[in-house]
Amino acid sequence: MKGKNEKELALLAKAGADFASKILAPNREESDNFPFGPLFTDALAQAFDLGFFHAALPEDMEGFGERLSPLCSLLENIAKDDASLAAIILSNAFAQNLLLEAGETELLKGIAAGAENYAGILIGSQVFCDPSETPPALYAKKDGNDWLLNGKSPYVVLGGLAKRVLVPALVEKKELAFFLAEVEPAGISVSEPVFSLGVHACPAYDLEFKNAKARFLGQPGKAGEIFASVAGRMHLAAASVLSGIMKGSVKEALDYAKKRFQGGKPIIRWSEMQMILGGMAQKSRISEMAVTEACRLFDSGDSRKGSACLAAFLHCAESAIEVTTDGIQALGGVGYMKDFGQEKRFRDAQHLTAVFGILPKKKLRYLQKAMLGE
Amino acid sequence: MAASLHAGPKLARGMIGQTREVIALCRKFCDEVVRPRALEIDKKLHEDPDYLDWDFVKKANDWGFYTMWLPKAMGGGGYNFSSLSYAMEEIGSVCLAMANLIGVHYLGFGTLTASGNMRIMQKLCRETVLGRKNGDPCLITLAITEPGAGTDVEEVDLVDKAKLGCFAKRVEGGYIVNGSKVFISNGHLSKWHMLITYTDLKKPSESAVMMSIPNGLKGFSFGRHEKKMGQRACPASELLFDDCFVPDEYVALDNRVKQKFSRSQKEMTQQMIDYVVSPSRAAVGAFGTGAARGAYEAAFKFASETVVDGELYVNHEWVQSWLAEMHKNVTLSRLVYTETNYANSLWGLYKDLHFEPMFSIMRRTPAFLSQKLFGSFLGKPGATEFMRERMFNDQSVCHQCRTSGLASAAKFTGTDYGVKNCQMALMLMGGAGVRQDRGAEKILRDAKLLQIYEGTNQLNRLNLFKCLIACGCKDACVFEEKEGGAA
């Protein structure tokens, strides 16, 4: 898969929507019921097969290099159906990002060229937990030529579904450092899949390790940029996942709306109604706007892309958070029910705005890094 | 002015040390029942969807819980309606379905209340007593809301353009119903069901029927359980009925006595709909106040034990802005559930009973004495006749529309509140927050059935409009814009 035009972009952006409306929507209650239920290990294939968890590669990885534009595209228009998947290529997105930042390209190279199916190209990783702002509680410490590992790291993404895991440790129990540990046979227990508010086909598990050998990654002393360069850029990934779960989400409020009948006639002909819509739709427009904006400003190396991409984050978060508490108000009773996708638009945004980090802190960060120039 | 300032001095003292004993109660139950299996039933209702809690109803009936707001006289233990609000608060800020396994029992019993019909009313209270002597719980529910119709049932002056499906025909002797009813909560829990139906489906203001349906009654069945995102622990159940005779003897309500009065059916069912839902939608906000406690208590816990930056998260100015914040919204929202039920008190479902000298009397009179006096009466025309008489004639319009209109703002307000401080604490906490085994995010999930049910919070606003606000511009006309306003 090589984009390199805003023709393959297009494309890009169709095959995800297409795939998500096609094979994600329809089992979209069933898939959602994990871990009480199977995971959607299909999608997880055929999303394998055409190439989504290489979209934030390199070119010279199948990928699409630097840009983020196609990466968003996608992610955005998969989101709107089901953003379990675009969680899950997001993490991976993320770790891979970790490890290009971290220099250690050819590892990531082998990584790619050697995944024979989706477990092999998925990168288990905490994802926007910052390791500078909570110390973790998982020890480094060197054994010859090996890293040994020792110690806990919670709610690891996809940490029981990757081969690998990209985990933050500190050597010396001082000093912050990433590293990649295969999850068979080096001694990391992995929990059951830890139950939480969305986003539930998109797992995470907490994990242990116990001498389990490493591969220190970057240079010592280097974490906390590696981590803020990334989740800088990654920002704008995230805010595309929820981008596209507010056009979902107001999607479905709308064809909603024009079915439901109260009073003697469809429930959009209420103003009530309409005022909510109408808000909606405006949060979402706005949402899809800074999106757009912070990615072109990000592809054409702008100097204002860092603070674009956290904005643009900021507003999506806080935006998603209302757009579907209203999406389920529009539906009523039935949009609280898994029968409909509101419910779950609205537990996935809540989840990925909290999981992403902590919000107010991020604001405060894009004051002091975009404002202030601290 | 404020119910609080016409009721306070009023107010029989005895309430507040009966209240004290309620809470006490509640958080003891809180720590022994609720806290140590909220989470465990909630992820157990994931893995089986359906699932029925009967340990936990079987434990809140033997603590009492299902008898202790029936009347005295009825057997029941007579507590003050409004320390109810107080217990859902506090039941509802650790679990929000397991207080409304209890607090939906009181719905029904409210709704049947609301007809008067002081014979049925003695027969379901007699069965909930014994249910709690034998351990066998005695619930009851409410069931309105209809497939094709949920916010228009609320309201006569929708419910006639309605799609309703739910029919009761007149035959010798009793009604025949066809139809379904959903989302009535508790359903598959329950013993007895208070139906509304209507013997006309054009013209359903005026011929509402309320009727009280056994568990086995020929015709009635018990559908699905909904898949809702939260509240997982309390059913919301579809009850369906084919060719169901509901004879006489269950029919607490219907035109035959609505004609009696001097009000329009039409006026009498909204006055009906009001006396059930001014205390249940005070209710319900005291559900959201227990959300929005919930949720800063586990903000507030997670800030005081969380270092963030090297500092304890508590000690960050804007933590301690929010945390502030979100203390305002509960305080505020325990404020409007207050005045809600002091205007209850004053012109609602149970108006007189908690001032002197009438709250002292049945507070000191032994419970056997109690039923000795007053339980042979009650089950005679006279007792609902009476009680009708002040119900349906002594209320005045006023009055109804402030109940109503107070009970609305305490709806939405506390349960936008609830949403708005689980949604803070999540955004507070981050990552910790969305795991099922802190708590915070159920939280969310259960408040957010708050908005939605007794009354959409868009409804009980243009209801609010309509009791308190309107009144104040003659053209004002609520529930028939022409168009939607929009270009």
Given for the second form:
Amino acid sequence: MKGKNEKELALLAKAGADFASKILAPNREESDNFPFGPLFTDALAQAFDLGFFHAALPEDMEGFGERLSPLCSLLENIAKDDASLAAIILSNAFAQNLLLEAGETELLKGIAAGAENYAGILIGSQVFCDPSETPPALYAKKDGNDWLLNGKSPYVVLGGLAKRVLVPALVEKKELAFFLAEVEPAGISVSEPVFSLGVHACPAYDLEFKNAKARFLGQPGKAGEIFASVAGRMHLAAASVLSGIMKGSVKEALDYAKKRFQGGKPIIRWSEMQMILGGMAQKSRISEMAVTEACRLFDSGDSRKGSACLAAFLHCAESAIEVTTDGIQALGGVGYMKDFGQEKRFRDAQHLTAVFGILPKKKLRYLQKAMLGE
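For comparison with the form predicted in complex with its partner chain, would you give the structure of this protein in the form predicted alone?
The following holds one chain only.
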């Protein structure tokens, strides 16, 4: 096997699990208060030092290359305890892959090599919006040798946290293309963090551009193709986050059912509770298997890798909604309280099903491409 060996991959996964259980889990409720409380910047700094934001980069940039299994393993292990950091890594990996797909390898190499902190390596993007489905309200025009952006880009994930943003814009109000812009020093107004349904500590911002200088990426009219190609494989990374959320739900529900007594015995001895827990564990296990198999197909270059990535995501998305809903039921009244993690996992799962575009359109795309060959 080329590149990093299995021992290094296992160490990455273990580092993610240890970091999540020791650093993220104890502060999960406080971190989830963002934007009404502080952002977990200390955790971001430690995640940068551990190389989590480099995981999706090529090996010559200190990453794990083109294989998806290292990134998926890291995301799943982190998401078991707190999906917000996993969502940040996922969003940044998506933006990094957009640069690679646009042929900007040297640009990305310079960003990775020059990053001195998490803000330097993070890249903001509209990871929840497919530009071919929702045309941008951002326009690019040539001004001598420069490109200038004018208009608005809503819900740019990491947009107020990262040093750079990667956004789609209409060139001369006609063709769609991607642009990379520095948030500082001028030309881009950043809103207050947008309060969203889930992953509160993975912040998004509305941006307004006024003659902001930007770098043109790729070719005019190719942004839709670039987005589709990257989203196609990154659906698997998103599936691994959802799988991690499910694993966390199952573990917390089991732990609670063993400790909570009713009618003179722990509630795990009641048949109805066993049915709920059994269903949760089954759906979580099948989702894990779907992610593992899709990773194997992708990493081996199998021709079915595209459909496998999307199918794994669709399965994990629907299963995560069911498992987190049952997780709340398993905890009874306290399942709705922030003292436990199930309420957050329920919101996080719902929120993440919309990554790379809305869920129903993904189902139609799977049918059209994988089943009908259109």
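Residue numbers count along the first chain shown, from 1. These figures come from a predicted structure and were not determined experimentally. Basically, rigid core = biggest C-alpha set you can superpose within 1.5 Å across the two forms.
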Compare the position of the CA of Leu24 between the two forms after a rigid core fit and state whether the shift reaches 2 Å. no
Taking the rigid core as the superposition reference, indicate whether the CA of Ala354 shifts 2 angstroms or more between the two forms. yes
